[in-house]
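For reference, the chain that follows is the form predicted alone, supplied as structure tokens.
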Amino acid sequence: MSDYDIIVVGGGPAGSTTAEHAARNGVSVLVLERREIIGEPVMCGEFMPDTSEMKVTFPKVSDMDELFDVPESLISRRMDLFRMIAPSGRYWDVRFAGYTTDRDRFDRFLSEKARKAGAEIRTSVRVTGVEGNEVITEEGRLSAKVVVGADGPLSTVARSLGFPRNKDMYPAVTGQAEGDFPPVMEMHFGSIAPGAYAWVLPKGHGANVGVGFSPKLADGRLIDHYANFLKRRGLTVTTRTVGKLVPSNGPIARTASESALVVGDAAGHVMAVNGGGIPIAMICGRIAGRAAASHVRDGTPLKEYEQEWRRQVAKPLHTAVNTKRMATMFMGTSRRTEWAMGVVGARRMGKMIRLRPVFP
């Protein structure tokens, strides 16, 4: 007999949303999170597109208003302008609605929703492997009818069960800067962040700032690029710098087996053009939770999870991958980056952000 119907490894947005929607459907759910406090440390840009934008980007996803309904207290700063900045300082403004949040509080909000739905949450639990339907932790073994890997880009669940690995991940670092910032979201391209971009995302107080880069295209260490960006932009960071790996090659080829599935960063559910993963994690997490519960209750094959998330979001995600590959090809140097951004222009940059084909 299984200890739980479903065990979710990872308590971020993908794991918590999966747990919530599985528990809503009447099955027993356990979430295992390695960190002591869910959401800490913050390791992302803390930006969320407005629901109106996500409806444009992912038109096949239904009931977005319910999925992305968050209390006003979690919205740090609303903005409607992306500023795309070339190496020379020339920029193009793109209208795009979104907001920054405090990611630690945001993640705990999602975790609490899962708990209220009936899921059990355990923190400070390190999962070291999965064998069949058994999840191995440093404290012992637990069994489940379905195991869900929501444990990030280097997923232990995926590795243990033979799922494909994320490819071409790029490292990124971030911190919180002090100061007053206008309501403009900055994205800096070129040698400051080869193969990716640097960002300044204003919050209610200060801003989230960071740099990502492609190790294949960059010389030196990421932390040095970060320090150079802070100096050039005149920023003072008041928090510890933290880093993560960002999948940039689109979804992995297989995300479900007979008794397990992977979701979120573990599945490559990331928008390749900007590294954004929270919205996709929540969209696919809802699908994963419902599919896992249906499998437990009715024996529905878990492959239906993969079929459904691909139906809803695969096309925009693959468009983003193709756009990123094209951008990488044309942005090898600062001069080429400047030229390419001029050719693309603000209108096409807006299409890029919304995961639409840039050309024609």
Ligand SMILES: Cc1cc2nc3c(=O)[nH]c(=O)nc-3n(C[C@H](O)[C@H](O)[C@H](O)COP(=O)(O)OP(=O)(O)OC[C@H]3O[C@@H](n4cnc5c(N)ncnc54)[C@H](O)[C@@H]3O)c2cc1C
Contents of the next structure:
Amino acid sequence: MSDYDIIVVGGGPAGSTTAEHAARNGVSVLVLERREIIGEPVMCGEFMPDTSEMKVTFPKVSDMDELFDVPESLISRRMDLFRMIAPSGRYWDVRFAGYTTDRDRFDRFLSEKARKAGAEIRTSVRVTGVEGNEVITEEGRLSAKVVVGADGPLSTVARSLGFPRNKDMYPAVTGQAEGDFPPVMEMHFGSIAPGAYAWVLPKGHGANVGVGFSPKLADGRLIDHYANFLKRRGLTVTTRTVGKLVPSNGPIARTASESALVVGDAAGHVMAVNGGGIPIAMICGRIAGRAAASHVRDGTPLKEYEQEWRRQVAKPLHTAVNTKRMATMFMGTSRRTEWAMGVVGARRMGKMIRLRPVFP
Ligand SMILES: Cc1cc2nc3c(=O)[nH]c(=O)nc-3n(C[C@H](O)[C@H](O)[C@H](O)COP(=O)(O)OP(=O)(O)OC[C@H]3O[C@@H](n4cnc5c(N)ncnc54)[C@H](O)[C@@H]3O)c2cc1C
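Would you mind giving the form predicted together with this ligand, to go alongside the form predicted alone above?
Full complex below, order starting with the chain above.
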């Protein structure tokens, strides 16, 4: 007899969405989250694409309106223009609808949905390992028919159970800048953020700003690149600098076993071209929750989870990995970046953001 039908490790977007959809299907669900308060501290650019854009990017995902039904109170600022800025200051504008949110409140909203669906949420509980169907915490062991690893890029669950690990992780840091910003989402490329980009994402008040880089292409420390970006862009940040790793090599090769799943960052469910992972964590979390509940209720093999998320999102995610690999060849120096951006142009940049092949 197990303590719970399903234990989800991690209370981020992947874990909460998995928990919500499993609980909705009538099984008992426990979420274990090591943070004291869900969503804090915020380590994110806080950008979400509009649902209309998600439908274009992931045409095989159904019921997006229901999945991404976010209350207006969680929308900090709506915008529809990305500005891609080359090292010289030359830029290309790309229409793309989206919004910034307050990620701490956003994560708590998803967690609350899971709780309302019937899941139990325990915070301040760190999982140190998983052995078979037992989840080991600092307070003891708990058993479940299905264990879900939704515990981020360095997943303890994935490591314990021998799932492949994320490769090619990019560190990224962020903070909140003060001031008034026009409704334009800036992405800065070149030696300011080798192999990735620096961003300014306006919010209702101020802006979320940050830098990510490729450790293979960058010299020096990320924090110095961040300080340099703030200085050059004239940004005043008063919040603590926080950051973590972004899986940048696409989904891992195996995400399900007989009695466990991994989802979200833990599974490499991230758009490699821009590091965005919240929407995919939610899409794959919904699939994971439903599959885990079906397994508990009628023994449906968990590999159906893997088949289903691959059917819905693998193609665009792999296109993004290929595009990123190609782009990386030109992102080592500012001169090459400048040249490559001129060749690519705004129309193809729009394709890149929407995870479409850039060259036919
Ligand atoms: C600087 C930065 C900026 C980003 N900006 C954006 C953006 O603008 N838009 C976007 O879509 N994506 C962005 N991302 C990516 C996005 O944050 C992730 O893809 C997303 O959070 C993935 O959700 P998740 O639930 O899989 O993982 P997480 O949000 O990382 O959640 C995992 C949870 O598991 C918990 N946990 C971890 N280990 C344990 C353990 N052992 N025991 C218990 N709990 C544990 C963690 O505390 C955490 O709450 C950004 C990432 C970074 C680093």
